[in-house]
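Starting off, we have a lone chain in the form predicted alone, written out as structure tokens.
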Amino acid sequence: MARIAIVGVGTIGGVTAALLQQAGGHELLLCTRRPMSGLAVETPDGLVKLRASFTTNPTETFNVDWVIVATKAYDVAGTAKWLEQLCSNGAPVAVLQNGVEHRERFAPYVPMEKILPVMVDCPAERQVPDRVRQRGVMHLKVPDSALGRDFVKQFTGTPADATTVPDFLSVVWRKLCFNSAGVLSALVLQPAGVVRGEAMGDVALQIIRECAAVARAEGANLEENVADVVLAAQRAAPADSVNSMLADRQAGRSVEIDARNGVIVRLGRRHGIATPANSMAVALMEAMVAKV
């Protein structure tokens, strides 16, 4: 088995632990911002208590067999004073974020083949600093190469969906189509039953469809009705549920709005599509975020 380090030990990072934890035999190093004596999940097969090491301090790490990065997209200046110690051997590093830069991000502290982009889709929250509740399967999609394959195998005989996939960019740019909608949840401050109704359901389909449009421009393969299929699965999912932005804005967090919509106003003007959805909804945000 190998000696991980997880970097970022919030919701999704938490989950992934306790999955690291039920493989048996990993050594886990949890590397976190403020201190931490424990932390427990409970998973749809009951409570997992963490077994491990916690730290605060990038200095008092040691060389580990993988890094795993759960922080969020906007803290990637913060993450990477782990990296030189932890990568002293030459680790690879997963990145478990949001959107679809992964490797862009982490490209000035790590070399590029070092680094695995990873589509992460957990329903989980954090309760209270020491107590996550995952609501159901987590599902990992890597790219199907060497490095891929290795990761998936350190969640060998974990509930986790692991898997490699030829066409990473289409899984993460439809990941992005789900995310990219739950903007609105985070600008009205209301859980996921917030689309249900018909005038945001509208405009969630036009912010997915300016996601797709995107999307295929950058040579994603998604299906003509993606934003029908997404905004469907999100009025299916529990009405109570709340997004990581909507977790963060409620927190008085920073947001991943670059990460999540941004990326698409960014993209859509280097490509000549119009994205007003999306450019509204980035707008708005930073406005209601912005320190006064």
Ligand SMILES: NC(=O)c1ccc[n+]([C@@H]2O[C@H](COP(=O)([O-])OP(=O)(O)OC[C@H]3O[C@@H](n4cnc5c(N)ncnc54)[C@H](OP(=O)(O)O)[C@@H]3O)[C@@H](O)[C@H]2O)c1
Second form
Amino acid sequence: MARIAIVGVGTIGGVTAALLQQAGGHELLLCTRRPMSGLAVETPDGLVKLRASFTTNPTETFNVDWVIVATKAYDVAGTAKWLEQLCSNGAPVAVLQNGVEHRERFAPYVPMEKILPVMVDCPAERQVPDRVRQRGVMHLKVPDSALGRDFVKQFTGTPADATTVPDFLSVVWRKLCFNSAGVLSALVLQPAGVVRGEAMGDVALQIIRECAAVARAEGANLEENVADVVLAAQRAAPADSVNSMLADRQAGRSVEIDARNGVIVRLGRRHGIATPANSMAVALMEAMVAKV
Ligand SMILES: NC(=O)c1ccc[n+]([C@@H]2O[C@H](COP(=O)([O-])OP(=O)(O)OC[C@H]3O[C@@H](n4cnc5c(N)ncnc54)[C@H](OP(=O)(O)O)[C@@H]3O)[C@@H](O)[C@H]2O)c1
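Starting from the form predicted alone shown above, please give the structure in the form predicted together with the ligand.
Full assembly next; the chain just shown is listed first.
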């Protein structure tokens, strides 16, 4: 059993904390930006009330075995303030964020070999700051390494689908194919059903095809018709579902545009792959957010 710090206790951090508590025996330290004294997570198996220590002080001394980062990709600078102390004894850092640049984001703050990128997938939302609703299984996929295997071990006995995968690169890029098209919904401030229309569906396909082309240039192995598969899945999803970029926009927060679409443009440029649909999405979103 381990002492585990979670930095960022929103939706994903909250669900992760509830799962780790269900494992039994872990000591949990929840590192938050705003003061919190409790957290309840409605899981598919019932309500979990967290028994954990809470702190808002990044300079306080704690000795931990693992640090789990569950902040948004745009909050790296604030997150890094926690890592100096929490990682001072060499604790590894699992990054539960969207995108494909988990290591790159934290490399300025943590030795590369101590960073574990995690692909997280979980239908969940934060209702109020101290209550999270988890609507389905949390999937956690990590590279098949010593660090990956140790991370997975912490979830033994929990309902999480935590596993190592032999081809992590393909797993995160496949997820990015799904996330990249989510920008359309966030741009027009309409839930997922907006891609059911023909014109929006065509633009979604262009965004995903660009993502897949860059993914393959990076070495990911994706099926030939991945864009059609992703669009079909998005069209089959409940029409009123709200992705996290749309939720961020609606709440007036920053958006993960660089982690989800900017990266496709940047890496596309490096490989000489044109990404006009993603470029336009990034430009429009940046202009929209700047206007707010
Ligand atoms: N939501 C999902 O279902 C889902 C699914 C798959 C992947 N993801 C990815 O998982 C990552 C986390 O997303 P999320 O939905 O959990 O985000 P979220 O609900 O917004 O939670 C992020 C948390 O980080 C906290 N935070 C920000 N800066 C901090 C700092 N300096 N110190 C301490 N805490 C800080 C925020 O604090 P405040 O409470 O003060 O805002 C918030 O509680 C993202 O990359 C997202 O794309 C999410």
